[in-house]
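First comes one chain, alone, set out as structure tokens in the form predicted on its own.
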Amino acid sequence: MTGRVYPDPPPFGAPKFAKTEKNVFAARTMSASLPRIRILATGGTIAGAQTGDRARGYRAGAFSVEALIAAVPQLAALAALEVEPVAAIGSQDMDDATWLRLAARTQAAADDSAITGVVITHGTDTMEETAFFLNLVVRTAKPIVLVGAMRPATAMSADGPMNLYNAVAVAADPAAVGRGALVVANDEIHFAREITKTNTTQVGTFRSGHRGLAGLVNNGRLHLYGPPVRRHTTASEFTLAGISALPRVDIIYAHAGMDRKLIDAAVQAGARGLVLAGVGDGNAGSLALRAAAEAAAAGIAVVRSSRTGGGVVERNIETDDDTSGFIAADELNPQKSRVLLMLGLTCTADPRVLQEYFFSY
């Protein structure tokens, strides 16, 4: 790798930022001795320009992650950076195959020894299953922590450039060792699993449920609060070895006057498993239940989720899901419980050990 100095930052409110090569490359730091800090690049709108002065719309992974750190020369003094494309996309098109490259460049990051933690940017529409997948699937303790913006880099009081110093912070603090994958915007660290996407623009977007905050970062120093309590990473029994794709898994959304034209469809096309996004705890009407049922006794997993947006969803309330064959979701909402039956659905099919893993992570 070579070194470089980074252009002076742009202006503000600047159309956009100096182009640099993308190639991966080492920054010139302040001090051979600070933590080392790899940066995989996914796009999102932290790196989204504005296609006009007073434009409202944006283009996601406009810019190079480069251009991203030139804007934050306080980064110097944190860590040495090194950066590496993985993907220019906004996050509503992450999809498998670019889930698989990331966890593995993600690995390599950590099977570094010479790089402290790992930083991510990444859009935030679809982060918290990246994150909780990288939480599922990566065999480290050192930091992995995902960054985004709500507002794009060109805009008025854009959010991700102390997004990102504080993300930075996190993954460079031994303080953040052996927590799974983090999420940092916002000044607030949550917890891969327990983190969701609340509002549609708001910079406060982000919120943690059942067991709150990780922490808070506060101009890039660190207020952890408990562990999490569920397994991840290190204590993770799944591995990526030899998969070159994912099951596909789809989410039935539940809604008065449901049928099961949806679910029907669903095993039409192929997939092996559902989650259903249920109303309450995780219910729905007589007729998707049957064919949720039928799916089942096909081999089909099938869990139960909630749509509500909280809570857990327990066994055997109102729906039998004994006789049935149903999975419960536990605490993950309908999007993680996908991302965790994908990954279980690698390992085995058996409805009662996919039940366990909800219980377990």
Ligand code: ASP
Second form
Amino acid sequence: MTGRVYPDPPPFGAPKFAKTEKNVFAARTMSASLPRIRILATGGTIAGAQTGDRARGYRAGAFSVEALIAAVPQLAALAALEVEPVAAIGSQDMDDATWLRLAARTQAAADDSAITGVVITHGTDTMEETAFFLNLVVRTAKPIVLVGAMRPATAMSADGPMNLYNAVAVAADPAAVGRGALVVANDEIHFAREITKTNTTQVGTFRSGHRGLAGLVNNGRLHLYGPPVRRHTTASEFTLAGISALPRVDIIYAHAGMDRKLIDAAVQAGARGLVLAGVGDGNAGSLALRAAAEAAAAGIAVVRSSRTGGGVVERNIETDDDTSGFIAADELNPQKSRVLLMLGLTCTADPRVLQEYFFSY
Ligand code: ASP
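Okay, that is the form predicted on its own; can I get the form predicted in complex with the ligand now?
Complete assembly follows, chain above in first position.
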């Protein structure tokens, strides 16, 4: 890909008055009465640059968050901002090690008594997984708000600036306290547990199908709905204390004509847990289910989720979970089931206890 050299800052169009970045930050830190928000940067399309003026291709994480902030001077009236880089990746490259580092940095920010809330800039592809992970491992009632964009910073009608502005507004608002990790996009506020990405390119890609939105945010004004229903953050039992690696959990996508080979390969690869992205109500053909039952008998946790994108996977409907030792995913989609199973496996391999986690989180 032939790169283009981008000026830094600003990607979204020049601020209305000339200020150096340094001055902007100095001015913000002097406004002692404003809430203080720490922005943890991980990359994504929100910081992405097209490879040319009209190019459809772009590189995620090309801009610094300072450049993004400098392009939204209205942020200065909302909050005093601090920026900490954690990664500069497209979120398709998000991995366990980065999750562990990000969780530690989020916890450190939340534990800082000067900080009102945390904003995390992140790619949209795996944002729901990171949000759910943080929702389960960070002990704080302070707002943790993930934000991204579907259009790169250099695109016509980029969605990043308003998303960032709204995310900071949510993180700074006392009404957002105690709601776990949130995602702000397209004027909507989503709970980490409920959100999923549903469209490859549209700015309205995120949906919270089962239990609905956490609220709306219009130009920084919040309209919050009910609280989250399941355990999170301060009420979570999962801790990363002493954990330097997470157990391997693989997702197996079910389909017509499925055999057992991918399940056997995952077991061979050392998986301690498997999530079946099952057809329909978490189903799979008999060859695959036999392999999954053998894995469960060997002590590997097997969760039945669904590839349908909605609905509850209940126990013992078309599959005898009791006999096979399987776990039903309840409302969690396969990628979020994987997150919960990874954390659950840091505590136990007992499928009955793991099943309770899926009913509680
Ligand atoms: N691939 C990008 C990412 O997840 C897409 C985006 O941010 O919208 O980082």
